[in-house]
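Read the single chain below, which is given as C-alpha cells and is the form predicted alone.
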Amino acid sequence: MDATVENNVKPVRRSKEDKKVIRKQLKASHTLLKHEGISTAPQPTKSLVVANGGLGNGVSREELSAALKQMGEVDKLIMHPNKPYAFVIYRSEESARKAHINLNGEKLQCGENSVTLYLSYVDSVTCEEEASVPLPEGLVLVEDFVCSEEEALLLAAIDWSSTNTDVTAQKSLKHRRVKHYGFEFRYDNNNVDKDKPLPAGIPQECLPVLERCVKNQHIDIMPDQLTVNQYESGQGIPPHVDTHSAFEDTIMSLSLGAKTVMEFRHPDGRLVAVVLPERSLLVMKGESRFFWTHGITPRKFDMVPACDPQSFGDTTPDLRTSSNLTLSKRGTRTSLTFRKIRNEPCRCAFPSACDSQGAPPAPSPPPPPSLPCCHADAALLEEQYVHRVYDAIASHFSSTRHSPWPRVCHFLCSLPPGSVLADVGCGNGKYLGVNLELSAVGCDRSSALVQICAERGFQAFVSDALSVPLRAASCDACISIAVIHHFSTQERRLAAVQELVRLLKPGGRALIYVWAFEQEYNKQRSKYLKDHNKELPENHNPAEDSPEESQEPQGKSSVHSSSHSEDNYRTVDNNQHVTDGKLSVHTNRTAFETKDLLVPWHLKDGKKRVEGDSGEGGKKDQQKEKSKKTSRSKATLDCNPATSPGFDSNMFSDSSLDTIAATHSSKPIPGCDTSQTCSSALKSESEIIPAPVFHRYYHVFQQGELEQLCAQQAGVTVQSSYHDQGNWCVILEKALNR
C-alpha cells in the first residue's frame, strides 16, 4: 500500500468511505505514474496531485482555486488541458498537510454536476514557461473592435423573426441559425448566384463598422455580402476553408454575445486555436484564408486562458500546452461574417486548394467487395474491412470515447465484488473502470488502443475474439459490446459466442450487443433515425452512422475544402447497390436495407494532435514521448491505400463530416464526444488530399437472430433479451453444470 495513504489514514476500524478514500488514492497515484511518470510522495510535502480536479473533468480553475485555498495560501495551480488531474503547490507544508486531511473523498460541485477530490502528495511539480504559437500567415485578431453599445445595436438589427425568408435567405440549420444578406450562399453547390442579388443589402447598423474596418486597412473595399451565424452553446462547425471562387480575398468575422476557440489547421497538420472574444474582429487574408481550415467544435466548455491575454502580435497562446487554463462556458454567439463577391476567377498561390485554378475531383470510387463464400474469404475481408480500419482510426477513436452506455453499466453493477470480468473487444478499456470491485480485463484486437488501455492503467491484451489466450471457465462475466456484428459469415459470429461461453464459469454470464436491422421498434424510431431531418439540411453529416453510437451526443467536426465560411456544409450520397454479389454501401442515417453491408468511414485525421489532447499524453520522458510520435506515425501510414485495402482511395468528400469512431474488429463504441477538429491530410505542401472515406463491415441482426445464433450453443441459456436503441442484445448464462 502506498505510504501516503498508510501516514494519513487510522490504521483500524475504517469505515467503508475510508477504504473507499484508500483506493481512490491508489488508482490516481498508479494513473499520474502511467500518464506523467511521477510517482507519488511517502511523506507530506508542500505540492499535491488532485485526482478529478483537471479540466478533463469539467472542473474550472476558479472551482478548484477556491475549494484549495480554503485550506492555505496557494503558490501555483497547475491544470493542463484535458487533464483529468490538477498539481498544487502550497506555500507551506501544513497547508498541503491540511488540504490533504480534509479535502481527500470531498466532494466538488462544479456548476450542475460534483467530481468527488482525491489528493496525493508528490516531491515536485515542473512549471514550465508558457509557450506560444505563431498565428497563421494573413490572420489578424482585433480585440474590442466595437464597443458594448455597438453590439447591442448590432445585434438587434438581427431580426429573426421575420418571416420573409426571400430577402435575407434565412435558415434553421440543424447546428445554428443563419440569414444571409446582400447575397444567398447557395448550399447545393458552394456558390454564390452572382445575378440574383437578395432584396436586403447588408444592414445599414454595420456600416460605421464597415467604414472603420476599411479605414484601418482591414480590408481595400466595402463588402457587399454578410452571412449572420447564431450558435447556442455546444453547437459549432466542422473545419473548411471558404470557397476561392465565391469572394475575394480578404473575409472578415465579427463575433458578439459570447467568446469562442476557432481552430485553424495547415494542411502539413500544424494547429492553432485562437480564443475569440466577443466584440472581437478576425481577419482571414492570404494564406490563412485560402489554404489553413478554420473550424469551431462542438462543446459547451472551451479551454482557456485563465487570465485575459495581452496583446499577442502574431503570436497566440498555446492551448494544446499550456498550465494556466480555465474553463469557459459557451453562450449564445453570433457572428457576422462580411465578404466581397467575386467577379473573376481566383489566382490565388494555392491552385491545389483553388476552385478557380482547376483542383482536381475526386476519381470515383472502386467497386465494393463481394460476399465471402468461405472462410479464407471471410477473414481476408474482415482484415481489410474491419482490422485495418480500426487500426488507421485508434487514436482518434479513444479521443471521442468516454460514456459508459447505461444497460451495459447496470449489467456490470449487479455483478457480485471479486468478480472476474473479461471485455472481449474492449477498444480503448470505457468499460473496464465502470465496477471498480470487479477483477476486469479486457482484449482488442487493435494494438493502439489497447495501448491506450495500459495508459490509462488498464488490464488489457492484444487478441482476436476468436480465440482469447484465457482458460475455460475463468471468468465469471463477459461482454462484447459491437463486436460480433463484424464477423463476416454466419460460422464466425457462432465461433465467437462460443468464445465467450467456453471463458465462462458455470453459472457465469454474458452480455452480447449487435446493431439491430430493425432501427424503428415498438412503433419508436432509434435515436440514429430520429435525429435524421426530413428534410436533409444543408450541413447534414453523413458519417453520424452508427445505430449503436448514437445513444450519446454526437461530435461535429471534420474538413472539406472550398467551402463556404461559417455557412457551408454539403452531403455526400454514398449510397450504392448491391450487383453482382457485392456488398452495398450504406447510406448513413437511414434505414437499413441489406443486412451485410459496408459503412462509410470519413476519417477525421490530425492523430498529432489527437493523442496530447485527449488526456492520455502529457509531460513524460524523452522516450515515452518517442514512443508516442511513432505510434502517431503509423497510425497515419495506416491511411495509406497500400496498408490499408479498407480504405476508399478514390473517395474523397469536399463536404463537412461528422466523425464516427469504432473499436477496431472488436467494436464500436457508443457515444461521440469529439472533443477536436482536423484538416486535410496532405501529400505535400502543395497537394491537399480531403479527409479520406475507410469502409467497415457490418452484418446487421434482425429480431431474434442473435437469439437463434446463441440457442445454437449447448450449455446456455438466453436469461434475457432486449431492444436498446438500434441495437439487439441478450444476456447468456452458463449452465451449472458446464
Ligand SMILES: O=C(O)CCC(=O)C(=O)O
Contents of the next structure:
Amino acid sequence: MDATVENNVKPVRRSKEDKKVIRKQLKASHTLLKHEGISTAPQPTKSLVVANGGLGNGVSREELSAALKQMGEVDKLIMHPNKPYAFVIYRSEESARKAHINLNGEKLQCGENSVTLYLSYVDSVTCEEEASVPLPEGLVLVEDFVCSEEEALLLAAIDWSSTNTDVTAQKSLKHRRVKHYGFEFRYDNNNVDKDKPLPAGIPQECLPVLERCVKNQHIDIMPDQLTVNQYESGQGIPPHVDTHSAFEDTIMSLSLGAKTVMEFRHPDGRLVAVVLPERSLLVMKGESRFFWTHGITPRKFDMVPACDPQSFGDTTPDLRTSSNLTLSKRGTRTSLTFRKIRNEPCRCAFPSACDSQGAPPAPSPPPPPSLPCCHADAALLEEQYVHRVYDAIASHFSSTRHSPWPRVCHFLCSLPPGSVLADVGCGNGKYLGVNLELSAVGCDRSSALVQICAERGFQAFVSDALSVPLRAASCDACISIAVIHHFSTQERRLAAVQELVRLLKPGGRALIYVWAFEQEYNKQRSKYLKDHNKELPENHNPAEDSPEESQEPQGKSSVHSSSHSEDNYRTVDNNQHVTDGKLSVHTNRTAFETKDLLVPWHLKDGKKRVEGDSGEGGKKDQQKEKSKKTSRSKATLDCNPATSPGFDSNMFSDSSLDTIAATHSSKPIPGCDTSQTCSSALKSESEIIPAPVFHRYYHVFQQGELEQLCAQQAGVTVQSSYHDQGNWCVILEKALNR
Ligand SMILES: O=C(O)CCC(=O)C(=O)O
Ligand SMILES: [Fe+2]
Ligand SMILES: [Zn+2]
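Can you return the structure of this protein in the form predicted in complex with the named molecule rather than the form predicted alone?
Next comes the full complex, and the chain you just saw is listed first.
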C-alpha cells in the first residue's frame, strides 16, 4: 500500500493536544509494561516501540514502514502477529528522535481506518531468529506451478454462468461456491455417487497441468474428479479430511487468482498454517491427506511473511512466531482440487480417521435446545445458554462494550448526587462510572464480568438478577440493561422486574432495556440491521454498543472425517419458523423471525486467554467513541485482523486498559458450538484457529410486552417507554406509599 506521511499523518497540533498526547503516550508505556513486559526508556535511543502500530491494530507493514522511513533510514521493523505495537530500529538516534517528534500522537491511515501512533524509546529490542515449522508429512507445495497465462486460461475454463447445474453439479454453499466435474462430491453424505458420473468430465484445459503433475511424479494415475471452489474475501472451508473411502491417496489443489492461508491440524494439536500463493500447487499425500485436517478460516485478511515467498523446502515459516509478517488482503481465490475416485475400501495406515476401517463419522452436533416448559428446564437453559456463555466470552464481550448508550447516561445523570444506584446485570460495568456523583454498585451473574468490573475499580458482586442480596427499598434507582431478555419464561421475566422493584425505595425509578423483536421502528432500521451491509460488524449487541464482528456463522469442522460445510444448528430461514419447539439460531443482522432464539457469538481472539496468555485488551476512548460513531463497532480486544477485519485500531487510546480477565473455559459447553473449532485446535497456541461460536438464548420483546410486564407489578407506574436502537425501554417508578 502506498502510504506517505504527507497523506497519512495529520500535521500541526496545539499545545493542549500536546499534553493529551503525552498523557496517552505514558498510558501506552504503562500498558506495554504491564501487559507485555516491555519497558520504555526515558532517554532517546535508536529503537522505538510504536504503540497502536501493530499488525493487531490492522496496520500493515507497508503502511507503517512508509511513514517511518520518512523520518530516516530504518534498520529493522519488527511486527509480531496480533500485537498492538511494532518496534522500529533506526540506523541513527537522530532518525529515531525525528520519528518521535513527528509521529508521536499522529494518525496513520490504514486502509479505511486510522490509528493514532504513540512512540516511546526502548533500550533494546529482542528479535528472535525466524522460525520455521515442518510441513505435515506428505505435504508438498510447488510454487509457480502454472504461469499467469495458464492461470487465466484455467479460470476462463470454469463457466460459473452455466444454468445447467446437472452437468457440473454447481452449488452455492454458505462460505463459497463449488462446481464438480467428473463426479459430484455430495456435502450431505460427504461422499460421491461412484456409479453416477457427471456428464462433464474434467475440462480439457486442465490436461496440460495434469500431465505435468504426472511427469513431475506428483501423481501416477490421472484424476477423474475435479472440485472447483471459489472463495470470495471473507470466505473459507471448515477443517476436514477428504473422505477416505471416496478418494485415493493423493489430492492436489491448484490455487488461482489470489493467495490464501490453509491451516493443517494434526489430531495431537499441532497446527501448521501454510500460505498458498496464487498459481501454486498443493499436493497432499499420506499423513497430510489422511490424518491432518485442512481448512481455510473465513476472513478478509491473512498474516503472511513480509518477504516474497522463498523456497522453504519441507518447512514453512512459523506464522505464529514470525516477526516479519504483513497483512495480506484476501481476493477471490479459485481452487481446483483434483482427486481420483476410489473403487476399493481405503486401507490407509490411519484407521482411527478412516471411514473404510470403521472410524465413526464426524460427531453429530448437539441437538438444539427447546423452549423450557418448567422452571427447572428454564434454569438449565439459562445456565447453559446464558450464564456459561457469558463466562466464556467475558473478555471478548467486554472489549466490545465500551460506549454507554446516551439515553441510559441521560437517566443516570438525571439522578441527584448521592443517589444509590444498583445496576443489575452490570456486565463489564460500563454504566457504573457514568455518573461519579452516584453511589453505584453492580451485580452480574457472570463472575468473569464481575472480575472485570473489579479490575476497573467498580463495586460489583456476583448475583442472579432474580435474587439480589441487597436490602429491599435500599436503592434510589436501578438499571437493567439488556438482561431481562435472557430469561426464558414469562414468569422469570416477571420475577426479574419484581426484584428490581423490590430494591427500589418508594419513589425510586428503574430503567429497563430489552432487545426488541421490531428492529425496524418508525421506518427506521436499527443500527443492528443497518450494519448488515458493512464489511465489519456482526456479533450483535442488543441494548449495547454497536456490534463488533464480521464473520458469517461458520460451518462445522471435523477432525476425523470430511464434512466440508454447513452449520450444525438450524438457522431460521424465511419460511421456517420454529416448528418442533426447538430454538433456532438467528442469523445475525437480519430481522427476527421468532421471539425465542439463539444468537451466535463468534469468539475472537479468546483462545489467547484460553491459553492463559494475558493478552492485550483494552477499550476505546469514550470521548473519541462519541465523535467517531462509524468505527465504534470495532472490538478492541479483537485485535486480530487476521480473524476479523473489524479490529479496533486504537489499542492504547483509552483510560481503562487494564480490564481483561483470563476467563475462558476451554471445556466444551452446550452453548458453544465446539464443532466449529476442534478440540485439537483449542490446544494450539495459534492465533489463527477458527473462532468457536457460542449461542446465547434471547427472548426478544414485542412492542408493548415490556410495559405489560411492568403493569403486572403492584405499586409501580410506567413513567415512560420508548424504542431506542432496536430495544424496548421503560422507566418505571415505585409508588411513594409502598
Ligand atoms: O480450496 C482448496 O484448496 C481446498 C478445497 C478442499 O479442501 C476440498 O474441496 O475438499
Ligand atoms: Fe479437502
Ligand atoms: Zn483411510
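Numbering follows the first chain given and starts at 1. Keep in mind that this is a model prediction, so the values were computed, not measured. Throughout, rigid core stands for the largest set of C-alpha atoms superposing within 1.5 Å between the two forms.
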_Using a rigid core superposition, assess whether Val450 undergoes a CA shift of 2 Å or more between these two forms._
yes
_Using a rigid core superposition, assess whether Arg493 undergoes a CA shift of 2 Å or more between these two forms._
yes
*Core-superposed comparison between these two forms, His375 Cα displacement 2 Å or beyond*: yes
